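Only one chain is given next, in structure tokens, and it is the form predicted on its own.
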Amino acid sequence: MTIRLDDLTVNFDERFQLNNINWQLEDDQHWVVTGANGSGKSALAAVLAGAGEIVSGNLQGVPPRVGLVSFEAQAELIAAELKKDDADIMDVIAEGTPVREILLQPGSDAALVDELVEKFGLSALMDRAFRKLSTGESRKMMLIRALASQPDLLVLDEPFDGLDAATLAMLQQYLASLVETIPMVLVLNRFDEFPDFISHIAYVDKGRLAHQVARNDETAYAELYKLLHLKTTELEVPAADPETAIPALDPTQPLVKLNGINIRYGDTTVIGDLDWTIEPGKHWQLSGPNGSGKTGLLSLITGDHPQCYVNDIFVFGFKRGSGESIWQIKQFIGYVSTSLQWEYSVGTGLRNVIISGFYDSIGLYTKATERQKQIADQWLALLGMSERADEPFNKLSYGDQRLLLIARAMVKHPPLLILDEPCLGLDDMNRQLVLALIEKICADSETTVLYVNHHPEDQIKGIDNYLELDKR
């Protein structure tokens, strides 16, 4: 099998092309495609999954079976599932479409399916709604999926992010198992993350395949791992708005302080009789494999989960229960997750998007303050964006999504920073200008960090707490 990308142009929905891409795959290669966010890496690869449209050149020698894992297909998956909420009636909400049922789709090798199931450790959750399940558990569904369904080639869009540490090297290792009968395409931002078994490396910038390099060539590999490790210095976090402050707190008592908690599903118990207290000042890193709880925990701070009102918790003065409202308790919080993300599907400019953060909204709908622009220009320019402030957050690439949505949680210098995987989905260069804003964060003696990671080598300076769980 030998697949050809000549001269193509390629236009995705009016708001990105890839531009005169000459590309050829032989049969017994496997390619990482990397880049910058924004750059195409993504869209190059979906090209081979029958993503966008040709505008001109010849795509030629594409396999009939092609199994995709991306952000983008997982999105549209849940996407279709909260359709089925908006096609009910009578006001009955849909328990959604089981794993089981998604899984097991036409063409699929239910062998197979069953014993990746074993190994990606889901067999307990088989009937449970797909939309129910966790980010890294859907994640993980996506993948079973793709390596399921009897594929000619695997095209991998950031498949490692999201997962915990053990399921990651299950998949290096169940992916290394099949380089002898189906080729790859990997899209990934993380050197440290290219499996050994990569023989090649596309480079992707601005909507054009700028380099590529086989891994054997050592110097072009060098230069091509300088390129992507360019380091970021002198960086100034913007201050607050003195006219939008945050009411102060008492200092000498716990931002948050959960005492015995619990979180049960039925008879599972997720979460068992947990103490835990964050002080002001005091930065904490919460790890733990898939399953294990942490965006139950976190939801239980942040007043989103239906347990947090039989459970024992003071967060920023408050005894929940007490009669304060979740817009009290979310006021001191600033928050980053992959599912804030999906949630934050709005067309609204980038400034207004790190404006929103003042007023912990999906959108802007107050009239933003002079001062409030200024900062959100000053954190457009820290973040290398200027000249896109009025273009529509809903086109970006997922990875300048999650830098837009960081600014946003910092713009207000909340109490307590809840980064849920901050870096998921980001190159390195941005993935070190994340880790370096959330290290001047920490030494901000106003600010607290609860830092959510999978990955040990992104620890942060100034984090000296951490919490681990563990999957029961």
The other form holds:
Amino acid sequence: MTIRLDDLTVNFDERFQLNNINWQLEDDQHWVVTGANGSGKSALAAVLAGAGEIVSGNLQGVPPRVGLVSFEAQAELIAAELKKDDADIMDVIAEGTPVREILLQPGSDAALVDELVEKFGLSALMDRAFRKLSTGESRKMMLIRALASQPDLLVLDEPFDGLDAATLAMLQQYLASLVETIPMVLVLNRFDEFPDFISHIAYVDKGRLAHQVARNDETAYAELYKLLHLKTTELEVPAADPETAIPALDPTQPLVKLNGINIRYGDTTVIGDLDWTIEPGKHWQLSGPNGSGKTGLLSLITGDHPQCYVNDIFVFGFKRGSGESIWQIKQFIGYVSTSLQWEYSVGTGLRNVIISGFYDSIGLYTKATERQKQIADQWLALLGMSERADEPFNKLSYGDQRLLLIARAMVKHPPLLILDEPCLGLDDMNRQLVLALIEKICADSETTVLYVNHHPEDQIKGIDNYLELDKR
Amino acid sequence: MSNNYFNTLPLREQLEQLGKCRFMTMDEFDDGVEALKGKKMVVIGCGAQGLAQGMNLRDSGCDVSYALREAAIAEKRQSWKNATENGFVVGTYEELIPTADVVLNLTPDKQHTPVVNAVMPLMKEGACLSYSHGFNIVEEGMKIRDDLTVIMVAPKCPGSEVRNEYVRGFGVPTLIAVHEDNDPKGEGLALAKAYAVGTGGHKAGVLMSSFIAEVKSDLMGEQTILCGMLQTGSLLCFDKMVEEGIEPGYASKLIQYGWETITEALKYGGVTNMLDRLSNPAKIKAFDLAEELKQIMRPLYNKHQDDIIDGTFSRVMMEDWANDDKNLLGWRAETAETAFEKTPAGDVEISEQEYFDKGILMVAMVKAGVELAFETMTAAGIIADSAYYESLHETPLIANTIARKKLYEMNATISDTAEYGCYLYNHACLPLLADFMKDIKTDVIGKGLELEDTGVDNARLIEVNAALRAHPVEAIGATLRGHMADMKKIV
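Next up, the form predicted in complex with the partner chain, please; the one we just looked at was the form predicted on its own.
Up next: the whole complex, starting with the chain shown before.
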């Protein structure tokens, strides 16, 4: 028996919608549905138990008996119990429905109920009113009810939440004993809670089923892990290093001021007479077709373009060509681009790659301080790469390299972060990873972001100044 | 035509100058580019080295412009394009030299005499003239005006690397020197140090040497192990393999990329590490071959060093300069006609380890060449540090150019001086190794030992390992590479 969701759009309370879901679940598969808070993962699981109002598309093959455990279902049951209470206008103390009655639905396996109640250590509560149970107790009862209902499909939304270690182990073991008989869909937030028997993962983002990954596809599984890590973990951008502090800038002065600048190659003018001022705190998006001079313009700012010496450029308090060195300029800038990634073809360990951001070097040529190492480790933790601190950079996947170079660019908390098409060449999953990291940076730090991009779907929240270059 | 400066010195002075070489510590560069701040630097010549150094110096906050000959500007030659496209001020000698505080002569050796004769009268009183190679001063005996300071700053890498390493935030090992006859204000060392900082060299290690030590060791290294040995080795190994029935495309590739691969091991861990990449029986084989090669080639290395020390080499070469490079150009054309050069590398996979396993003779040639060059230089009074840089350290750089461009282009890329010496070496070495090569079979070049049993005699292996590690080039190499590691070039 196959459950199929074909281009399915489902409304929930008009507040939330699942859009265009295409999903197929075979009965020998066990799925985890995961995603960030508010992504719609619980909604997607609940659709299998009949929740929501189907707007368009098809849902077929859902078996008649679906055992559902979720906060929503729990809340519904409790609300119904409370309603009974309200409805009782007689002058008697309403006890509410006892647990035993709630557990023993038509078709339930009574012996299994008793066995599970025993296992969960809840025997003493069997005659108590369901609505008088604590949240944890009622949750366990919901689980027992679902497991004992002889379901054809189990949908368990965060079943492990709030369980003590012993109960958790017991439940996981029990679920594992069902793998041959009942297909399961688990909604889980944390990778480390995924039971071994899970065969597939569905990743939900903004009401869409964004990725489906088979557990045995190790590369995709590892990428999904990092994405979930960035999206769901309450991590903060690691602090700057007080010992390698960047000199303070005059906050009333622009970070960058370009006056009537030109870039010319031979007789060709790529950029002509451009004025551009970047004030601190004003994030910019730079766009334009290929060949419009985006990268050239950026390298005038970073000092990598030799024509920065023949233009009127003011950066971080320096008039270019007045005796400053490029290292005095670069210390204020974090920079990520595809070409940097190509140039960064070194076998340096990941930790050192991040530390090299303190020195604006490709490779590390200076002994790092203990503090710098600690900060680098915090970044690795943020990226979910703590275990891989000493792996060589050039052996990383393309997407991981990009993430690491963004961390390298940010490690010193530069006043200006330049991201030159940071999603270029990345697949969908890695794109989302990079964007998630950048959004975290934009939200958490005082860095001004200059973002080069021409894909509308790669917008970043919080950027509201735009410069568009034309091809000449 | 010229007076060899070195030959005018008394012996004790010659020995003192040859023996000058000291690895400088990082704190000696604490003043950064301060000594050059506010000074006007004018570069003469805008080839790869001139452009790279100028760009680095400008990015370090120095004021750099380029003086070119009027014809180069009028005809918009490549040097003019290089400079202007990179946003430099370009002018004629007459326009720029009189304003210069430091004049950087980065033209090829051959042009030094006319260039220096042209710029010296234009230079302002008390300015500084800088070289990247001391040939003009030492071998041609150029006399510089007494009021001028004369220094040398010589990055030990091609121009492209000088620039690339700087951009990465590092630099390349650099040799500096002050010409003691021309240091009227005693500021030569400060200027040379600031210049080394400006090009990024201080991050990779700076050797304080003398004009004489630089010239005599540089010439020796480049014509023997660096270019000569690799050229001769390439030709002999290729012809042997083809003669023994190895597919020519394979043979060509094994050589073209083999030097680079095996000397990469040399760069990281010296001769010892290069031989350690071989199996035990192959290592012993390579060791024995190298011993034999050293015995055969030692007189040739001695002759090269003697000719360099007494000025014979430079005299003969300058005669060819005067004769419109007849020899040089003829020999260059001959190189283009060799079988190795004309056989493109085959489209075959060769793994990194395979280059070692099937190139035992190449490993032996590198070992013999490095050790002989080092031994000969130090015997002539050149300090071990200097001898190390001019032999072992630079071998991988030349091997890289062969991997990229084979022999003809390698020769066209290196300086004319190196190229001339390389041909001299090759012409003498080919016949010298003819008998030796008769006994060579594909087990040491082309196929490898192909042994079922890789067992060796314990005592013999201990003996070979001990001999490898006891060579003096290994001791100084470990120290100098250690300095580099201190500065952590983590590649």
